[in-house]
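Below sits a lone chain in structure tokens, taken as the form predicted alone.
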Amino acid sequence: MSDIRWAFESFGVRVCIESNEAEPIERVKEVADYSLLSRLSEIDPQLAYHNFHITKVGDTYSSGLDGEDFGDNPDLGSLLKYIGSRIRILVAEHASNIVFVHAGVVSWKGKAIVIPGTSHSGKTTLVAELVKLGAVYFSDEYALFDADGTVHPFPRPLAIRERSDPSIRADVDVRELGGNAGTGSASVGLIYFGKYRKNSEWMPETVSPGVGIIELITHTIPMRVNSEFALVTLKNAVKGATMVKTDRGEAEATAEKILHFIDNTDN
């Protein structure tokens, strides 16, 4: 059996998958879907610059992506779900003019606020906690800036961790939390950087804008690959916004002084 190719176009990142069963191309396209949040159109397979491949040799399958090998698998849908990691952070590091930064967003009274945050780093928490006050949801898991250094929203389900495994994580529609997510983009208002520490005290310490683009920049996806386009984006972003950073105890108590410290500086 000859390849089967399909490709498509996300935040202008040209993708190709192919494989030598009809199953995988079909099951990725549902796994790309799903990772981009539907914001993807098909293309021609030639016009693609990036290529997965899926080959299955008896009962395990291979994989890899610009020549990068993935190893064997023996189950499909635990490839598939890695792969649907690896197809968001690709379009992610070269999306050509937006700049992913690892963030959670919620957006109060028209301002963002941008929580930049690796995995494990409590953002998840704190962004369901800001939405069950009445924040507008954007995402959990990436700040999408434009060249004017305004937020998009990019409001996939909220991946919670269960308390007793944080190794578990659940999908949760924001609609669960009695929240609802953001339609259009919005200037920052506020960047907290922080993370969570037991038994830490809200004590919010202002940033200046260089030491505020700094540490954005460790959570920048596509510094190595369009590393000037991002870095004026990340200006761009932080311009009138207010920079904080203090270590936060509880994710509950935190989001109230979060919108607590907003509403001051506001007035």
The other form holds:
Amino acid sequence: MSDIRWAFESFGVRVCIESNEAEPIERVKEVADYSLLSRLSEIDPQLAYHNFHITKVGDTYSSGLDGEDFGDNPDLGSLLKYIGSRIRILVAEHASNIVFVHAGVVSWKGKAIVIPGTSHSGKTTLVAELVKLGAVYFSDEYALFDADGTVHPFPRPLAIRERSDPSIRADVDVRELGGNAGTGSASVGLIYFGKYRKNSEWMPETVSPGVGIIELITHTIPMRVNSEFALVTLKNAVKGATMVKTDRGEAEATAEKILHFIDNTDN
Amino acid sequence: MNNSQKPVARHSGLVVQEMPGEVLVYDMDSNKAHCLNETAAMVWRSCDGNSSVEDIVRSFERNSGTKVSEDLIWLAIDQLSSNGLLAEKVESKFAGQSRREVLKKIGFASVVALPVIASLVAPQSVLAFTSCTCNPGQPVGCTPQVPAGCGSNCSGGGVCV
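One more: the block was the form predicted alone; return the form predicted in complex with its partner chain.
Full complex below, order starting with the chain above.
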């Protein structure tokens, strides 16, 4: 019987975690805090809409979220790592007043450069190179748009993959790259769509606002849950922004091209 | 469908945003997003259930100030229908012809932009946005969850490899 409960609210999303043991609850507090960059506050568990459970049965832990069963896992550490990522996605999907888009973001001369992309698309590597060139770090995972379309920082440590084994990632503080994390919001200057392709040339083609939004939708986390708000927010986000599409070669050279491009574009 | 029939634009279950020269439509039933260019959008707006194809041609010509062929309007209606943007599907006027043939025929004769509807489906699961983190409790749980680039098996360390 689960009888220990802890709940928090983050970006308007109310989440409860319950367990029949104290240890998972104590550790999940740290995990949630890390996953959401401390942007959470404790609430009364009765106010929560979403419920995780972690139940110790013998030597293993069974777990789940609302009606979904995560299965059994004997290793609490790896289970909590998974639950941390699920907490972040849950908040990103159901956040009120903020639209989470899967993207790397930096700001350059006060304007945001947004690089939408899936995992393994090279966002973090490119963001790291932009930071090394002086851009202000916002995020390597999410662009957080408010209703006006302004981007807010979500500066988690950069999850840099090892070249020899991309499944291994190390958290790198942006200061280790010689950069700084953004503290204020920025309007969007450039949205860049493209994938790494060996030996690709940087040949940007401008895309129309409508087509750009269609591309953004594929990376917009609450699109199915909160379609209308997400669409209006994206529309506001692209106002005044330049949107380009091109494959890219190595991140170091691409970062230079991006900054050169934005410096020579009026918007 | 013949020219006497009157296509009706679908409105239910859609989120619509007008933009300069484009219309964005998000279909909450299919979770598909569409971007209609000006030509497609003008035809869509004219599909009011009271106007025949001939009426739509006249309306288009009035609004654009340009002569257009009936085939161009039909091309737009075909695309609107196949993308689920009409209340009822219409039978394609160009059945049996390849899209390339149709575009070639209409494109050469047209001075206005051909109707274009760009469409993409929103990702099926929010889990598609995860990194390659997985739950070792479900060692094969990666397959439906992970984005391209992650493997399909969950390692003991909680990474899809």
